[in-house]
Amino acid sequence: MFLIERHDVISSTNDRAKALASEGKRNICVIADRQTGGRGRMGRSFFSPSGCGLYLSVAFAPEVRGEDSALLTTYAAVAVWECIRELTGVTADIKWVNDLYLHGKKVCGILAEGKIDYTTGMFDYAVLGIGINVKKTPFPDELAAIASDLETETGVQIDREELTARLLQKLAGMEDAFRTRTFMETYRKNCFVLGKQIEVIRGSERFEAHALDVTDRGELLIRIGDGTQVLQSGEVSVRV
């Protein structure tokens, strides 16, 4: 299990985990009522007022190696989904790679990161990053269109300690996960982009596709004009 850090505000959870994972700290979970710097994927920023969502970082030593990254948060994103199904009896949506959604909404969203030893190619260590926006939130307007909580769209009040609780012993798991990888059924089963025409952006590169399936690993394989492509890293939106 992790040994448990709080904070009432702190900057990012995820920098807090990455600063002990630095100084050799393993198992660590840092969690935040607030963050007033989150960050999610490609730099982006993620919402975090207190008392509305759960913000938390996990600092462990993956027996995975870095070119199965990808694997670190197909993996919570299963977790998170079999948390919000356990507590409210609603199955939520995976968008590849680190998005969870409700009613075409946003309610939680994933960043991993991590150290990685050459020598090896395994990770030094990884940090997780979760944040689920649980309770009733006040979504500045240009937000309150795209994202939502769990209350909101279950209709459910969970409690954020026993999801808390829930998330981390699943997360507690992840070694045994890799292992069999049989997590990937259901990633696959709720990945909404799949069998759909999506927007690859990947850099200052972007072009269409269309995704036909989620690998092993937790790539995702798609199909370009007559040949098809593994993306290992990337954003994607669905053509509507």
The other form holds:
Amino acid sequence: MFLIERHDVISSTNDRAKALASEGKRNICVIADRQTGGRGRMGRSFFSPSGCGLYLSVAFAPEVRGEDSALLTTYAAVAVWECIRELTGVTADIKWVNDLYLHGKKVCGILAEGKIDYTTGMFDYAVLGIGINVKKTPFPDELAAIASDLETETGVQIDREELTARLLQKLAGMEDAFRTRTFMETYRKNCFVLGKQIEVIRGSERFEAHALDVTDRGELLIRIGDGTQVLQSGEVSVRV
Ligand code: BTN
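Alternative state: the form predicted in complex with ligand BTN, after the form predicted on its own:
Now the full complex is given, and it begins with the chain already shown.
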């Protein structure tokens, strides 16, 4: 289980959780009502106004090898997917590797960070940051077309405390789940990029590929021309 540290406002719960982890704290959860510097992948910001979302980061020491780090994100995505289904009855779509969508709009983003011990190849610590747009959220114009919240998309008013409790309970089961990896079935079934033509952005590279599968390590298996490759990280968008 996680010890919870709550803030009305903070720059970023991931930054705070990383600071605690680097002081040696583990199994701690930082939650904020508002973030002034909420961060996403690829240096993007995560809109985090007061009274709207669940913004939390857990710091722990997962028993997975550094090269299996995509599993942290895929597990968290399935945990959020299950919470949404249990609380609203609605099935969300997962975009490899870290986003959840409802009706084509992003409602959740996940940011995994960590420190690997190079002598063992294992995580010294990992920080898993999860941002869920729960209540009706006043998105700025540039986000309104691509992002939404659970209340708008499902019509269900979710209690953020109940969502927090459910999510933390699922995250506490992560180590057991890594042994069997059965959660990857739910991930694959709901990952809408599979079978689609996609554009991959990896560092400064951009290329077209066909998304074939997600491996048991959370990597995306893609076909490029006559060959296949596995992506451990990167950003993909579906070509329409
Ligand atoms: C993404 O969209 O690329 C990931 C977004 C992750 C946002 C969450 S909100 C809680 C935690 N604190 C942060 O600064 N980021 C994550």
